[in-house]
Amino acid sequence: MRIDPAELAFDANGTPFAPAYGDVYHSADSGPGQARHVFLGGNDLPRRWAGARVYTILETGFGLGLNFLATWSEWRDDPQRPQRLHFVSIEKHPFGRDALAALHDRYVAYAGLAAQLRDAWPPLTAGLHRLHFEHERVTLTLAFADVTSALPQLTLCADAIYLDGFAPRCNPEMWSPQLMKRLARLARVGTTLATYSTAGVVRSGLEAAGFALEKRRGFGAKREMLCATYAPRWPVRGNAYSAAVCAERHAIVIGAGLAGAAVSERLALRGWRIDLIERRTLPAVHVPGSYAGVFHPHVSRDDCILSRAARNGFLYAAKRWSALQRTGHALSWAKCGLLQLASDSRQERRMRETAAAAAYPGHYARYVVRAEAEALAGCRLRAGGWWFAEGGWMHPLSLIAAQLAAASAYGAGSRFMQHLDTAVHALARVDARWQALAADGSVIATAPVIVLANSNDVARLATIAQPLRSIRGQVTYLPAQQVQAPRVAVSGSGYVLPAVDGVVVTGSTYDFDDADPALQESGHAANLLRLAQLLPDAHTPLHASMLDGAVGFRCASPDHMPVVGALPDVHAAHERRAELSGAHLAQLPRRAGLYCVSALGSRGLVWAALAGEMIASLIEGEPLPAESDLAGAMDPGRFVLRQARSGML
């Protein structure tokens, strides 16, 4: 989807205005002054916030972000102040971070928040983008997209409901009877929903959708707005996404790569006690010429759903990276950017094509004929390709380094423990509590939850009903004087990376149904041809014989998408393939506090910061943050689905 931004503009009397829709973003009165009085007192707050754990508000147009300013604004002064505020606000025409300074300047009561709010400004792309504030105790999760599809794919259970928007003359799909049931669904009883419009369209629609209604005096000149409780006269179900709270926020981790890092960071900044397990030690972190690899998005002409899950994951990494860099954690990277070369004219041309008709954000990505990129490399190259300005590489030791420094952090030491050079075995349920058993039948650690990040090896402690496959990759070390090194990472038929300590990385190979952990010349030898395709004057007088490098091992699924969330009881399934042969993954039978992460494939480095964040938010009840069918693509449960929907289950 393009994303056309908002123009700035102002009426005759100097409110913000929207000419798309002849309408203005606040009341002339005060736009601060409406937000407090509509939408934070319309939903009784703060008084019903205090004390709770995890708050969610949804907002359906967030406009200037004076909402969001005002109601973080009040959970900094208020003592009863939840613990976690998750804001989830839609947008369809988002401001650029220059308009957003213009139109701030007028609300200096704001100054300090809206400054954080526009420093963490997403670039303009489609889908969702999870902002943290206030060392994450505030979350701002945005949805650039339309309302009426937006709604559909945000996962949580709202506490509050700011409806906000154009007016019902101006804008009338967004407060449609249709809108008002998506509404509905991701809402629970007692939910409550505050509106400056009392629009008869406005209030059918409510009251259709099981909301009971209250007019209240208005802000400024409007006599009268709308408040409203999530009250239906018939039996629901309640939310299908729902806090399922943990008693005993205890979390065993199996595995310490880039998923099992994650995780683990991720879970104890929530306050959770974490056991981490790794059958082997952890490698030193600075070791000359140790593995890097490359993090960008992937652009494709539909914008599928691995280009869609590639962007979240790309920028909510560079987002996490930078947060703990911030609070001083080393890593070794660097935003260099990165070269995405085509293939040939054919692809070329399809990349121009995409170029224009996506209009993304220049530092997002952008298309650069050949000439230009050979200007950002500094060497001759065989095409142009894909800019990524804010691409690069890192070295994934150093990330998994920092995040068990962070994770470690966060509970003082002895809430995180690390089990190392010790073999899950096998697991155990008793009592409603999950055991990881060593070989010798011993218990490792105990815990109400369990988190797999351990790879090829998920397979062999839970089935989620699919084979994954293991891909070996080795990469090339070149010494620096030997080779012209690009200024940027240049990929296409492989990679190459900057002179980073004078090695040059290059690689890397794809070898399926190959264990060999040691290093083999062929694949030297192939990573050679590679670099000569991306960079012709890359000429080594060094034999492959004489290289050294690093050999690792992917794990990928048949569809080419990570495997994140709960696991599904394939036994219980298999009982029950009658009745799941038209179901969806809601009503998959799941094992009790068993989660997953695993299949990040090549794109490890993009992939694992999210996929952390949603297992996380998955286990509190939180929202997700991703868009439900992103999430839906990557559910362990997918496969056991079509199985059940073929009749193959």
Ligand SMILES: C[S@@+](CC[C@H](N)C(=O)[O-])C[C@H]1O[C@@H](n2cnc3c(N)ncnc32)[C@H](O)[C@@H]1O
Contents of the next structure:
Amino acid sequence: MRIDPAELAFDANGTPFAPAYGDVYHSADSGPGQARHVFLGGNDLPRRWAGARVYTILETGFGLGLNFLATWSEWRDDPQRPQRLHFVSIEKHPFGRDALAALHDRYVAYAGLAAQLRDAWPPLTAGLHRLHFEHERVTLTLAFADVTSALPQLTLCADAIYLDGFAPRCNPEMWSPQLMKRLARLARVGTTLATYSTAGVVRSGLEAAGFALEKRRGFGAKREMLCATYAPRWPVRGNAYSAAVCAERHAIVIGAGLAGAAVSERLALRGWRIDLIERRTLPAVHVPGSYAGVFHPHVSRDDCILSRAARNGFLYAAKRWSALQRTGHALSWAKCGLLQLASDSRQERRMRETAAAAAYPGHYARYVVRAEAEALAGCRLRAGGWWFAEGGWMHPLSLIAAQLAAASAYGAGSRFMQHLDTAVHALARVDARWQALAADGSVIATAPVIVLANSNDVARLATIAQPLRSIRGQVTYLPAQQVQAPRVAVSGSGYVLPAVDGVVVTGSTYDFDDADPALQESGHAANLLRLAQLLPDAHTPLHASMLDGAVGFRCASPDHMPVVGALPDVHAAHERRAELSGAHLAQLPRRAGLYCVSALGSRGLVWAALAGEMIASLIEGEPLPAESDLAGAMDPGRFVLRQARSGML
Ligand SMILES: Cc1cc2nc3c(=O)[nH]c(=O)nc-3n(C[C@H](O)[C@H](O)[C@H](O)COP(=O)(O)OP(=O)(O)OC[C@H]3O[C@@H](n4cnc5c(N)ncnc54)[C@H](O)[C@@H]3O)c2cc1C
Ligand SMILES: C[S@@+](CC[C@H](N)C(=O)[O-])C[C@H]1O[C@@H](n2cnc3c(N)ncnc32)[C@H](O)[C@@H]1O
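Let me have the form predicted in complex with the ligand next, following on from the form predicted on its own.
Below is the entire complex, every chain and molecule, led by the chain shown above.
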């Protein structure tokens, strides 16, 4: 979906105004005053959040973010504030950063918070954007989408709801009876709601959805406002996604690659005790010249699931990495920009058409003709293509080291335990806890929650009903003085990075059914061929037999999407296969406390940060940072469900 930004305008009184809707953004009497009286006061906040571990507020219509700023400000001032505040807001026409700055100038009390909000403000691209503040104790999840399509895509359990569309007569889709039913799906019994509108359609819609209404004194010129509590007079199934209470917040994470490091960091941030088990001895820091990978968005004509999920992952990862750096964790990476070259003129034309239709913000993705691409790269290229200005390269080992350092810094001493040089041979479930067992049967660690982040080895420890594929890959290191490297990362049939520490990394091979961990001369030769396809002038006098490089093994799922979430109970699903033939993922039996992040394929850098946040959110019952169809496309249960649906289970 293409995002049309809001237009900055004011009415005769100087109140922010939306010409497209013919209504103002807030009461002419005072925006902050309305936010405090109607939305916070109407939900009895801050009183109702006192002492909560996690508190979730859902808002329709983010606008200039005044309600968010008022809520955040109240949270800061409240000694009884919840440990973690989630604010999830839906906005179809977000303001650009400059327009927000002009608007925020008017509310001096929030100047500091508003500046932080604008610093974190995402590009105006469709989907969910998760922003963290206050050392991640305040999290804003923005859904840039139409409310009608966005609500079914949210996975959360709201404690309070702010209904803040424009007036129902100018903006009926923000108040429809159907919308109220969707809100009810995201509520729990006792969830409160507040809005400035007392229109009949709002009252009847809320009542029909199960909310009990109460009129209270309105703000400013408005005589009345509406408060409501979700209290259906009929039996309801209840919101299954309520804040999970795990009495013992302790997890085992198996594998200290990109996935395991991200999961460990996200759980440790939330105060979890972690036992991280890794069969290798990790190098503490990155070695110059070691393998580097690229990160960049994925774009497609139809903005397919992969493109949407990769956008979510790419934007979240870049923010997380910058945050790690700001907190003093060194990373070896560069947002130097990445060119993804077209393979031929037909593909160039398709890229151009896609770029025109999607109208992405220029710094997210734009099409460049060959001459411009060459100017960006500083060398001759074969074609034009996508320019991802915020893409680049990363040494994964530096990222892993930074995340593990952050994880151990969150908790004191023994709260983050690394078991290196230790392989998990099997899992056992004893007294509602998981045990990670070594080959001699000894228990390495035991905890109520276990996260499998051990790539291809996941399938040996647990069943997901489909084999994962191991794909060998080899990269080649070229001495920088032997090849004219581009100034930016360049990809296409392969990739090549700018020179870093005297080395140009280029690659990589895709070797199926090849488990050889040693460098192969044929792999280097294939990489040199790929390089020549990207950069016509990149001749190196070195023969493949003289080159150095690295070998790794990717893990891919049959549908090429990652595998992230709670593992299915395949045995129980088999027993209940008849009733599951028309079921949804939510109905699939799961193995208690068993989660997985695997099959990151060739995009580990793009997936891992989001996957870590998804797992931590799932375990804690916090709002999911990905839309539900994207989470479904990554769900480890999808294979079993497909089998059940097609009668193959
Ligand atoms: C040649 C090549 C080039 C690539 N280029 C890029 C790129 O440019 N950009 C990009 O984003 N991605 C790239 N990738 C993919 C990326 O490297 C992977 O997606 C990523 O490493 C996957 O991370 P992971 O944590 O899931 O798995 P891994 O990195 O494989 O980590 C899994 C860890 O689990 C440990 N483990 C396994 N079994 C056990 C056990 N039983 N007990 C204890 N520990 C265990 C392993 O030792 C390992 O450390 C490339 C991959 C290859 C091979
Ligand atoms: C009254 S303003 C919200 C003010 C905001 N809560 C604040 O604190 O600044 C209403 C908002 O709803 C948004 N909106 C209108 N129709 C929408 C729709 N169909 N889906 C999502 N957002 C919509 C508008 O763009 C506008 O920003």
